[in-house]
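One chain is shown next in structure tokens, namely the form predicted alone.
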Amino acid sequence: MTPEMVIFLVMLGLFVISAMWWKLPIGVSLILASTAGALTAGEGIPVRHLVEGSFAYLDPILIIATAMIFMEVLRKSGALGSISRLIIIKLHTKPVWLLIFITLFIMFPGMITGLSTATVLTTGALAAPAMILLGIPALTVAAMIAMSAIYGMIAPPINVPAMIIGGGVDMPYIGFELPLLFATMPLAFGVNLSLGYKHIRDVNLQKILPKLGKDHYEKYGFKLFIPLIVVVILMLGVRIIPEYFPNLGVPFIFMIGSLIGLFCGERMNFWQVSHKAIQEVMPVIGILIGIGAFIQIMTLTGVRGMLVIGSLSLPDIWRYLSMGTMIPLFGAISAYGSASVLGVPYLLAFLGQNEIVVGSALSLLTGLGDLMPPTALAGIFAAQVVGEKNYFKVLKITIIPAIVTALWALLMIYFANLLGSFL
């Protein structure tokens, strides 16, 4: 066994012990892991490169705190549901309508946020009940909710696992959107149609509506949605007419909507919006402290090297077998976790295809982690959103859109240069 091989093992092992056994939260396990791996490899506490890759994904750090304070205020604002009871009102004639525009109204905060979770605990959670009163049953809404979750949070235009793939081979975060768009919308639709189409044939909006909530919208009329419109304004602007949009970065694009969201709908206090947003939010922070601070003795020790020469020496039904299993096992402790141990050295190991098309598909796979026991965010979180507290029955209902979703991100990776040209 080679020395890189036992660091690695001394790592990964002391993580997993930290994580399911100690119960320590992800963030601390992987630096507790990462300085064994260090003092295993005879480097001692190396004090700056623990640093130094704590402060490797500040930018994606920097987004997804201010994207949850931008949609505490969306929600608190009265917009989120809002939104909800808008598409159930135009579109309960036209079930595929219905579902297509609810599929992305679940997607929606995974889509800004990057996170899966933050997708189930808010327009999940909103969707819930409206879903439940259309017809379709609990565990259903559930299996919905948390396949939604996972493609919103692989979507565009924020893909942290893909950022964590993508920084771990010096590749920028540009010209993701269409395979990520390919990656996911073709799933998240055909999925919640295959789930939910024949259950909400005929829908009594009379009997429905008065359950749906307060209706803002009433309230406050258009005004309700201009802190949306608004940065979404910014943010395709300056990719589509850089000229007249500058460059204010997606923190700051945030911050600005959230700001201007207070003054659009519900009155609330932006400091305790903001704190809650931000206690929500500071686990994945932690997570992402702590992963490249992992990366980084990987790269100090050596570990990460073998790691792309023994993905690079697999055969290619093996290489693609593992992809398909191990990435989205991994995640099971840590989606994004598995997008820096294993995500990286495969897209290494496939430098001769195109690596943006590879990189999405790769994000796609480490997705798959949260549904993954024993964490299983995504799936834990939206069986309890519809009162289910046994989550396996919803694990049972995703087993076979997950193998789909695998078999999508498989095909992704072989057509890799194909979907290139063509995307």
Second form
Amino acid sequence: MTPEMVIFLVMLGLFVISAMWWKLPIGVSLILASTAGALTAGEGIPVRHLVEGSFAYLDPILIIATAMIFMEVLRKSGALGSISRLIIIKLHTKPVWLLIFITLFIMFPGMITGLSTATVLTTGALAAPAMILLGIPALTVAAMIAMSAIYGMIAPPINVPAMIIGGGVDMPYIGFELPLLFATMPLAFGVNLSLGYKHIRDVNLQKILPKLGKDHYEKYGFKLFIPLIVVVILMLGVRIIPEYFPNLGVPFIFMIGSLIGLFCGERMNFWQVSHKAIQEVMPVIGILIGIGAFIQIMTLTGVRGMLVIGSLSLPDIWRYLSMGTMIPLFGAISAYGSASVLGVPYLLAFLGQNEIVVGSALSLLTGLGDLMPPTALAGIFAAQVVGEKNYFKVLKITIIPAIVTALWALLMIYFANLLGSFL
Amino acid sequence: MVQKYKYNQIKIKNIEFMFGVFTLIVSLMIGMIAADKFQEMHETETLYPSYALTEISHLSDYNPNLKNTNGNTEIYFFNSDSAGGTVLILGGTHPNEPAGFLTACLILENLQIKRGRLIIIPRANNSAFTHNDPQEGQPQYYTIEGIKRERIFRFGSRITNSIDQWPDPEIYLHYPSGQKLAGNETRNLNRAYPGRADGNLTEQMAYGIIELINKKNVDLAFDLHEAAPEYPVVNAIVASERSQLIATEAAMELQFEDLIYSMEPSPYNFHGLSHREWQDYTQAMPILLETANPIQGRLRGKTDVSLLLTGRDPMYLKAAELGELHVPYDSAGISIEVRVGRHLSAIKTIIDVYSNIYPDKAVEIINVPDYEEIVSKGIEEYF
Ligand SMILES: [Zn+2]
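Now that we've seen the form predicted alone, could you pull up the form predicted together with the partner chain?
First the chain shown before, then all remaining chains and molecules of the complex.
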């Protein structure tokens, strides 16, 4: 057994013991496992490496925390409920269009930010109550939101994993629009229709209306939606006319939206709201910090290299299988990390094929990483927005859509040149 | 009974409070230890320029906005007594590519100049020297036991420190082309050209360098890099339309010394790169040099100073067997001498070819070793 293998087993072993047996939080378990890995490798307790690795996720942590506060404000102000109301009343007679509209609506923030979590926590959370009221089971709703968030993150115009993979081989992010639409839209509509259609074929509005709760829209009117509109304008502005828009950063935009939300609906105590939001998001922040340290130690000790070489050294047919599994699995740690560490070598291994199509398909595989435990960011937050504590129940429903997605991506790679001539 | 219940309640509250305080103290201690390590990286290593040095100026002389920022950096001028051309050498565009930085330092500390003028910026992105890339697990320092003195150099990051430039946009819109790249490339100096005087810090550095090239009439400009061995453009000379001819001729001459280089044209549609924008925004002939550096590659194994200096790695050996690499690789590794030596020989050959074609713009430097010499004597000989 190579030293890298020993270190890897020590890290995995201690993680499992700590998380399952000692019942420590996953974030803490990851830090313990990283420390054990470093000790086994003779690196002592490398405080600098542990802290440095976790800093990789500073920006995502700020985005997740502020997005959560923003959602909590919208919930309290009454905006969330009113949007569900509007969606249901306007579209309940046309179930196919309703699902297509909801799918695009959920995907939208992911398409412009490239973040699946921002998607789940914004439009996902907005659409969830309506979908549940229409009769779709809560867990299915969570699965639909998680899948839409992933397709949203991969769909154009912004796809960060594709940019990372392209950046690794100096391929500009140009001409990706059609391949990425091809990689996401058929899947997004197909998955959501197959999961949701049977539940909303015939909706009885009269039965639902009483359950919709108070109509805040009647009381506050258009004002309710101002925070949401401001957030969308600020996010879009910096992308469409960057000359006239300051780069505020997503966390700051969510904070501006939250503060405006305080004055655009039901009154609330901002400290209580933000306290609750942060408390809910704390375990995920812990996981991200732990994962950051974990990757840094895997890289430092050579475990990461062993895994990459291991997945590259498989024979041709197995290579497709390994791509379809290793990239999402590594994405358990982070989709962006997977794009950089595995996406780039795999793209290099397929040089000569249409690189834009291959890169697009690889980015779709990295997106699936957001469904992989322990991080499973899309799954965790989707479970949270429908009020389900155990996110594994959500992940179970996403297994088949995820496999279909992986196969779609692999077929895109196999037929890359053919597709490239059409797209 | 009620009394006891209350007492227990208070006790649990106390334990929770104490645990909170304990956690806070431990976090602070960890933070302080790490902060101290990070802070040390802001100390600049001393360089010892050769006697040929005539002037030290700063990038802020070419873009005043850089004054008192971590983006400012020294520019070393070596003027000869006889008229000729001007050559610029940039090291440290990417401080995680040590051969680029060390080559610039080695020339700076050893050279004599007979004709023309040489300008060296050893730390082109000074800010990127002050931190490391998270999750790469790379060393902060490496030591070279020079014959004159022991030297400790910093191994930095590919991009500007986020302490100096933050936050990144989710998407980097290159100025002025509008090209889109991943957000953190906003801090990559070699994606920032031609830059802006009042842009972000990285754009300010790029602008300063463009200004320097134009104001000092630089004729030939080198940007020294390294790349992962699995990267297609490695052991390469990248040249733009203007520098294609001399680069091709130099590559042929280098081949006689068994130094194989691939010739890569500067892409028309990829913006922000030094060679692309130096071609379009200055009169200089741009040249970018790449060597193969395992410690920045994605296939590497254990990441330590020994890998940095020897380039020896069992994982890359496997990758070579798998046919994943674009350079010859065996158990000997790719040492820092080999990498610096390739840069030195390429620079010397290209300057010679240029001087032959443009005799009135000739530049002549001596006392700088070539590949053969540094590989046989070791890099310690020159520091
Ligand atoms: Zn470089």
